[in-house]
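To begin, one chain is listed below as structure tokens, in the form predicted alone.
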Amino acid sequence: MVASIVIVGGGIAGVSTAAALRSGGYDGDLTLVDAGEFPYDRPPLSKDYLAGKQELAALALQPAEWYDDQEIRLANRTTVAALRPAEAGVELSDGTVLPADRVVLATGAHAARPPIPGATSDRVHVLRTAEDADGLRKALLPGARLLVVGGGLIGAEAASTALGLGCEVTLVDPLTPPLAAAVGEETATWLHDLHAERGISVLTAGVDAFEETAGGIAARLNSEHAPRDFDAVLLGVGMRAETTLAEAAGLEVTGGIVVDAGQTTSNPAVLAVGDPTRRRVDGVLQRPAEHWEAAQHDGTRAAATILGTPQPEPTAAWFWTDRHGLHVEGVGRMADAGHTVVRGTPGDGPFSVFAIDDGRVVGAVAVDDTKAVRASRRMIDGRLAVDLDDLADSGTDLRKLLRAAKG
């Protein structure tokens, strides 16, 4: 019998874990480990919170009173010094131990800072957490020269909202296009692009190093033989699994905390959800997913192991991501598809593009047209073929041709 549960960690992926508990029928004693004032939600962090337009109190994963509600106790302002998987306990900073017949390792990842010389300088940023969002939103004044290392997610975001603030903004990568593995190269060229028709410096490169100036800081970057200089610098190259808990617990650590289908670690008292985690499948160990939603699927699925109800049913991956007033979803998988179907015309108002494999869709990626992605989540769980004249009309009603492809 399960009679206490300690989470550590209060990102989606600890929050979902609590909450799939309680609603799944968990009537013991429930505690979520959060070293912040409350959990909150990172992704606006790139975006309306740092840009101003969101408060801290609006990003919470829950109202305070959900917590009482669900008789969640909320042990805040705290961090996890040990794992006593053996004595069933979970030993805090403070030394305070709670009971745990099961412990959840909900803990994250921080932001990746490579090896650069002087990167460690405090005109370097990076951008994990409200406060890194806080330090850098200080250094985004109109006028300010900011160098955004890295042409993902976070550093197109990033970058995206310090040109609304009015920075004059250089942006390096260097690979050509970024995110072509998730979104495929056709729809990354179009979406890298837009940086520069937006006002943004493209330049395909890396950096050497960093050196702090009489009033900023200059970069080398490896392409250009002179430095450029800057007010500031974000590092958006990705981020690192949290996992000292987990190894000085003598988990299982190769990459990230390794875990089952069921997110059971090497240690079945620790089960790991989220970002630090990867899964073992047939004895291969997958990519970590780093999404918003396949960290709340985590919490599902780790819910179900400790409750023994059955797990759910597998689902396409998706997520999404916002730039220069765009929205982009994408599901599934867009790299080695056998060919695309693009569905309207890029830079002319919504539009999607379609991986097909085998005459059926294998991943989308959409720009402003949610229900062309939610119709190709259910096309490829559903391992539907679909006529491909049909499907790149723009005329032709998705549902309905869901509809005749289920028969």
Contents of the next structure:
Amino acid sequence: MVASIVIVGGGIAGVSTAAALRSGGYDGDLTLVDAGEFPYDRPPLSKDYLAGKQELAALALQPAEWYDDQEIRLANRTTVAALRPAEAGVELSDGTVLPADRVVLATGAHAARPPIPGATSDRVHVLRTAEDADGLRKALLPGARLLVVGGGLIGAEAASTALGLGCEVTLVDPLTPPLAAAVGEETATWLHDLHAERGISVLTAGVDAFEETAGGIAARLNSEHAPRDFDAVLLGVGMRAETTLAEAAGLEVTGGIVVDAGQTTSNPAVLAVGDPTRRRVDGVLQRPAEHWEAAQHDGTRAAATILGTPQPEPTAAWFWTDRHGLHVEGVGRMADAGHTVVRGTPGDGPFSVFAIDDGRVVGAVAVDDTKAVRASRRMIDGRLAVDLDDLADSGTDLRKLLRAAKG
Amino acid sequence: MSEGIRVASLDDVEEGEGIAISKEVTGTEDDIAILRDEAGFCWALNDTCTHETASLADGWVEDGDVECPLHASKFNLKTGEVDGLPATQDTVAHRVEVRDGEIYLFPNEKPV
Ligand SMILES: Cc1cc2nc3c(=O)[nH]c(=O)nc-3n(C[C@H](O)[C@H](O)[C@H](O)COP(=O)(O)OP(=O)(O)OC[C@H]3O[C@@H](n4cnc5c(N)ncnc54)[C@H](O)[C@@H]3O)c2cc1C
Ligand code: FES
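Taking the form predicted alone as the starting point, write out the structure of the form predicted in complex with the partner chain.
Now the full complex is given, and it begins with the chain already shown.
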């Protein structure tokens, strides 16, 4: 019988695991260890929190009393130093060993800092934690020249926030358009072009080196000879899974902690959830999910595995992102689809693009049209066939279309 | 007990959809979302999601819940109880009655 569980990491994955264990009926010992002051949510860090519109307290994943109500021991400002599988426990950085019949690794990720010469300068920021956001926000004064490296999700959001704060923003990415794999080529192009329309200087380039100057930082781009001067730089070039504990414990780690469909690692007493993980399905390693809801669902699955209850129905992957006042959502798979169907007109109010394979919706991305994504998710999950002309017609009520398809 | 406020005709709200009624009409602290479930019944919740600022009237109504249009927290149509992060606070449910095809709202009265 499982009588003690330690969850390492209090991000959305760790907190969701704890919540799902309790709601699933687990009444044993439950400890959530987190290095930070309290578990908080990350998506606002590049949006309203970075803009100075929210306090950190508003980002708390759960109110303080929730942990007591749920009888979850929250060990905040505490770091797990090692797993001790042989002793069925985890060792904290002060040497204390907590007993644990099961350990759930929810250690998240770090912002990647590629080895670009000069990238260790204080003027070169990354964005993963509240401290990162605080440091970056101090640099985002009106008129400040900001270079954003990477036009993916976080880079684009931060660039848009900085523009709103009155900064002079330059965005570089070696790929045009960035995000094509996530939202499809046509929407990626439209979204990327929006930056220039709103007043950001957009360059297709990589950075070779940074050099501190008298009052700022110079960036050498691989597309031009003369360096450009900035006041601050943000590297938005992806994340690096936090796998230190897993590696030291000898778990299988290949670009992430490898887990099975129920989140179990190569050690049956250790599960892993959220950003540090990669799932192996039918012998094939999947790409890391790196989105909020995926981390939340991992927690639900891990709890079901520990409790021996049925796993939740699988559902198409979903994420949202916000830029330039637009709310963008994606569901399912947009890359490598047979063809696409567009509903609405990009640039003229809400629109959505559906990826179609064999006459069925396999993915959708929508700008300011969340119902299109909700409907698509149900079409994908139910493998429902719908009339593609009706889908493309913005006069069609997608709920009705969905209902008709369900029959 | 009051007669309630007539806020809309049933025909104004499609099944599975919602409309927001301004707080100037309802006299409440927040606008109120009138949400119609798949079976045709009407429910009322405070319109602003307790997480950020989304309007629940734009949400997806299904299986007794409305799903927030921004980050997908779900609120129970009858009780206002939240199910699922990122929102952590329940919202307020109000009583609604449909008479002769008209929707009447009883602000701050618990649904029966
Ligand atoms: C700026 C930003 C914006 C984002 N915006 C969106 C968005 O709009 N939409 C979306 O879908 N996704 C978004 N994401 C992605 C989403 O936030 C992540 O996928 C999610 O946070 C992953 O959660 P997690 O619990 O796996 O990891 P994390 O949130 O990284 O949490 C891991 C926790 O573990 C702790 N920890 C690690 N090691 C130890 C240890 N040894 N001992 C104790 N504690 C430890 C860390 O301190 C941390 O608190 C965004 C991410 C960032 C950074
Ligand atoms: S605004 Fe409703 S869940 Fe975020």
